[in-house]
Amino acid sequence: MDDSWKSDISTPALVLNYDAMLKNIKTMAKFVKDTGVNLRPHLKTAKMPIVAHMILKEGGANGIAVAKVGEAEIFAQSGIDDILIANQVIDAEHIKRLVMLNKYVLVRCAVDSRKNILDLSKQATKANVELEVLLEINLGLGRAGVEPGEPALELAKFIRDTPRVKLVGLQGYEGHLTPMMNVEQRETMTKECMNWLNETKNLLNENGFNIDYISTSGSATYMHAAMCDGVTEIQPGTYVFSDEHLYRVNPIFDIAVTVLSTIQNQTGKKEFTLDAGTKAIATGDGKPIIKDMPKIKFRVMNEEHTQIKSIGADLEIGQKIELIPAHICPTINLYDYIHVIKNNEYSGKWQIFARGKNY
């Protein structure tokens, strides 16, 4: 394969191959068309309103997720007016945002305490403002939500004595489950978080509620949830772009973004420095892995380099290799822009207007 394109590119730097993301996209288009699911995207990951717009167009979706105030921000101002916080916004000044951005788009969050319900409705009535939450239920990942059935209940009907605060779903995420290698058993985990949501839900409906919107899973357990009873709406984001991760769970979707590096010190025989550390590669979830190389072994990554050690492959000095991300979402956090790679030529950078708005 001709990899000109890597001339033009100065390192470290972050690489998409476009062809490869459309390709992601089309397939879980396909899945939420054939299964009769809706498909919000968490846009954590991509932090790219062109990205956004091209799924809403033609991956599916209807709206989308973020995880940040800022990040719902940026996705409103680039027109996008349909958009869920898929966590709790406590700060007092993120709350007045959020408000804020409900006057003019619709912006739902997720809640799972009192306090945070009675600020939510106290900002929420000083602007005259209605704001829709989704009642978050703990599947087991253990982060936040409050435990299904009765303890779900009881919140519910705290919601619906609290002005200017409409409960209109809920919303749980098996993300314990991505990591797990056996497939029947994560598909039967899986299936038996969806059946707590779905079962709350019932009970809620069973007591004076009208709940029909179950919001849900990730990139690597949406095929099972999708399939449940009561489920609404799947929340993957990874899937766009994927990583090392969630290739070997899910290896359905192609790995499109990479880290482009240069090796720039020979220190031995086998032995060679890239330019690319953990500034340039987010390495909390693990290592990335070399591109097309498996001959290839990591010995230390710093802040500014990663030193590798060859088994069988011949490399050199300015050669330029690409690393997988162990993790995609935090590796893309790191850039500016992002390079893109279209029909294996260079076709310009577009702007990560969302990296860094982590409030």
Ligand SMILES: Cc1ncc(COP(=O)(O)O)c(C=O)c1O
Given for the second form:
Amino acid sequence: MDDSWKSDISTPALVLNYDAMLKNIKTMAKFVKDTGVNLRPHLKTAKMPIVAHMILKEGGANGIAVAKVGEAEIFAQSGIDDILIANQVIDAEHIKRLVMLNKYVLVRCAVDSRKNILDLSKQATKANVELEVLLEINLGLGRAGVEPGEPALELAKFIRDTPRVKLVGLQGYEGHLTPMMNVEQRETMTKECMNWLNETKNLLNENGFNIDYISTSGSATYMHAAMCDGVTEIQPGTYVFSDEHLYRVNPIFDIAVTVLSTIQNQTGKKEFTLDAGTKAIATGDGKPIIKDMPKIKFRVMNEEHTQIKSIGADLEIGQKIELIPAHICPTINLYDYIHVIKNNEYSGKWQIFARGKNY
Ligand SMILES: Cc1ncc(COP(=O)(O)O)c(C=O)c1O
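Now that the form predicted alone has been shown, please provide the structure of the form predicted in complex with this ligand.
What follows is the whole complex; the chain from before opens it.
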């Protein structure tokens, strides 16, 4: 395959295969069209307004999800007016910014504690704004959320009694099921999680609520979640670019983003060093793999370097090699720009506007 585009890019660099991304976006668009579930892509992965607008226009989405107020601000500034912060907004200054955004744009967030609900209410009352919230339910990930059933009902009643905070739906995220290799087991457990959400919704409605909005799920489990009673919306994010972890469990999405690196040293007959290390590719969730070159073995990864060994590949100094990140989300966050390859040709770079907006 012609990879002359590599010579246009100095390394280490983040590279987007535009056609692969578009294919992923279209695959998800077809799924949501066929099943009727709403799509709210989680933009903490792509972090680029241009990608958000592509998914809203051509990818079947009705709104977007983000993780932080700083991300919500970037996407709101780009004209998107239906945003869910699928996370808690706790810090007093963050709450003030959330309230300010809500004067002009719908930005919901998820809640799971009385203290947070009171803090949101205080600032919303001051600004004369009503904040819409989703009650987050713990589906077993154990990171956030109130327990399903009675504890959720109690907190829902607390929200009902709190001024300027309005409960509009439930959220749950079964991220602990993402790495599960056994598909049947992943499906069964996802359905169990969705059942907790739906039963909680029914319990709330038996107690005078009128909830018909459940937002949930990610790129490895959405296909099971979308089939379950009560689920109205899915929030996958990684599917847009995929990565080594997602590809292992859900290969219908192509790898669309890689880190391009250059061989900068030859340290032995078969040993070489790349110019990309842990500052160029996030390794907290595992090491990257080398794209399309099975005859290279990884040796050691340092800050600025990765040592590799050839087990039959012809390598030379100056050669450019693509690495597939284990986890794309924190890797994207390392770069200001992504280089776009369209139809195998270099077509310039896009700014990653929400890069570093984790506050
Ligand atoms: C609350 C929430 N929803 C959705 C997602 C998207 O999941 P995925 O990246 O597997 O698509 C995440 C990812 O961390 C998340 O935290």
